[in-house]
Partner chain sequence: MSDLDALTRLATLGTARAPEPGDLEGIAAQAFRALEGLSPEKRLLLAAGVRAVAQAAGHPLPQRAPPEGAASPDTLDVCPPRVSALLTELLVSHDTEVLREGFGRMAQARRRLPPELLPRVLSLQEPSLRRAAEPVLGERGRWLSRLNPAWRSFGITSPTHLSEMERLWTEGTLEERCTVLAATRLADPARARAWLEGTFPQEKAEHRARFLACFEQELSAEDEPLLELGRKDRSSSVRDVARGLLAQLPGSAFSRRMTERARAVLLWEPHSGLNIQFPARWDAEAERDGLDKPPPGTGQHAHWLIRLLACVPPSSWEAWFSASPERLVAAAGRTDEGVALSEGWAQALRLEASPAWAAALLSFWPRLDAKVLEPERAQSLSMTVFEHLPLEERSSRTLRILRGQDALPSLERALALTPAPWPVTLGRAWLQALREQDTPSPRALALVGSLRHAALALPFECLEAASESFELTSPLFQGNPALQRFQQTVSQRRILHQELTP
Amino acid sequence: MAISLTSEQALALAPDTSVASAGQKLATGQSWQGLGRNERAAWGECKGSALYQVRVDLADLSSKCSCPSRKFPCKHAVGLLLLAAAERLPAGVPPAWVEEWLSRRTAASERKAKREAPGTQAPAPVDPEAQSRRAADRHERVRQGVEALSLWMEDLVRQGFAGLEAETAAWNTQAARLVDAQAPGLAAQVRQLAVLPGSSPHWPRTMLERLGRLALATEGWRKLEQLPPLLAADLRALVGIPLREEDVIARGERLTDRWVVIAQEVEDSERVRTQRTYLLGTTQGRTALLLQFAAGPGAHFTERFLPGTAFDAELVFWPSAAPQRAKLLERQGEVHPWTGALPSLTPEGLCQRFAQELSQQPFHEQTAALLGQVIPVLDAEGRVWLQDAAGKALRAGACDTWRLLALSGGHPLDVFVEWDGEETRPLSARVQERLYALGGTLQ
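This sequence as a structure, only the one chain, the form predicted on its own:
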């Protein structure tokens, strides 16, 4: 009975290189006793300054160790996974401390499924009048913020862009006003505008395009009640009005498939750690973006998604005219490596899909897909393009360009990209059924 993961994938679970290195030293088996595994879990006791009990749930690669490490998974769990990947764990019956842990996880999973099942949630004690009043108050504050933003943009265009390269305070002031108006999404859009002046020779054109999108949003907000429900949901999300997860579960589109973890990025800011994970459905070709947030740099996320692996699951998508963000509802079966074919698009197909999505959701900024069998080529100006056999090419933006070129070696490969209508952002490449990161994430 072989574990479904490779050693490289087991090492990719380590939170940093020091844990990965320590885990490799523990993968000899000399420090272990009571090693074993079955279809559900792997376990063992590792001797260090004490005898630590280590277990891994193979359904989602969650682990627990009795050691005092604050890193997750710890070096003992990584070592156990490496032993399992090397098929050095004998089949057996889990001891009581493993059974107890698995039982608690199963019970917690059942409670979560019951809590999130439609129609089974306990009604929250809400005051409808107070709730309606709060919603009306917020709508009015957002309306005032949107009107002020619209006037500010008109002044900006009327006065021209000369001098904007030396301007910094106006952007921050306007963004702060939008935060006060409870429109943090629009505030983020204004902050993105602030970095444009002087960023490229063509920045005035880009500025005008971005201002045009913002103007579309402000005009849409004035007619919010007339918009189709899904488009109104997109506009609320753009403004920064969040949708509760229970509402997503109740209203969102559900889709069951075998999902491959096709790309992943982790970004640390001063207070928040964000993980963006893309899944690609193997039978329906849908792409889903899973977002996870944790408090502080280095914090671990509640769910693990290992690039290059696959699992059966039901997802629910955020209500949208062009759904992209999703939430994992229920994972079924074991995580395993994916070595089969994957649905892909040509560059032409990707452009057509983005145009289709824009026609449904004009606030849409980008789409993601796997480009099949494209060759990275350099033009005379040193820019990289992804070209298919028909000669259609899309420009590649920021990524690990030299790794992309080295992986290709002049031969076609599959590249998973984000596409914003002007250039792609390669996130991963697939060569001989192995997945490689291009954006600096763990792999």
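Return one more block: the form predicted in complex with its partner chain, after the form predicted on its own shown previously.
Next comes a single chain, given without company.
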């Protein structure tokens, strides 16, 4: 069964807004000839400066076009996706240039599967001695960075926050030191502190809480060897020491389920484009966060996940005392739209789960889950609450509030949220088996 795609979803696949709008202009039958689709693919020839052959694999929405555009998917592919979304493509038999491409793709994914199958390939030769020397070097540098951070934080509270407001350079200097010490995770946390002074009436308390949690981490780092292995792995991740994917695959927890793509957002920074995709396991109720990175704005992600669809797959989770980040090992079977039930939590249940996770992993910043049958309510101050039938309510933070309210109409609906212990961040809502984005890129 082929994916049922909405125009919004098709537009969301465009690498930037100019491609999205150019794609829209091409979303009329007139620019095309030989349009068609079957269960697997959609295709057509688009009249541009030349006649371009455009094809889309509906299994994962990968596309290929014969045009010279460096953007991907190009406007022709977006146009074709929009036509597919609007059900304006006649059913047909794919021409040879589509068939060839599809069979090449099938062959490539089989080769990849074979290559990645365990035991088929010898691991690259490593020099264990050099490796452990490098690890020891790095550990020492991080240790020095963490010690310096610790002293610096103690200085902050010794002198008091009262004089902090005018400072800015100090944060950057400290963050740069942590980068030099190969602790980029801590550096990022310090950079986030820089905006706090003066940002709200309660900023000193927020600052103290952040510093306090950071102090727990630096204190933990001193006792890394004594920590349970999973918690130590969490601490390494927090500090910013990456785990190689082969180590994740070798050591991480594996879980097979039917996964629904429940929310997705893309963040663009100067150099890196990050896609955060949340999967929800339909039978076991586990949530998994898939992170994908692409260099530079407009770059594309190698794997595509379409919100609202489901697939069977084995995931492997990053080693953690409260596993969240995961990697897709292998998709089994086809991607298909998901209309069935989904495991959900009550507001109370979400708080309990987060408490449980924090007791395992105190550095955990947030958890994500589907809240079942909550009503978004606007209070007199203009804040939105997600409230269950018993009246238990969670505050909803930044999202497309009006869309959330419109989708609900004052009636209960399922909302997928991130929860940090204080506020939820609604990412998507599900009404009558359809999923709607509430933030991120699907605006």
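For clarity, a rigid core is taken as the largest C-alpha set superposing within 1.5 Å between two forms. What you are looking at is a predicted structure, and each value in this text was computed from that prediction instead of being measured. Numbering follows the first chain given and starts at 1.
Shown in the overlay between the two forms, fitted on the rigid core, is a CA shift at residue 242 smaller than 2 Å. Annotation: Cα of residue 106 displaced by at least 2 Å between the two forms, core superposition. A displacement of 2 angstroms or greater separates the C-alpha positions of residue 94 between the two forms, with the rigid core held in common.
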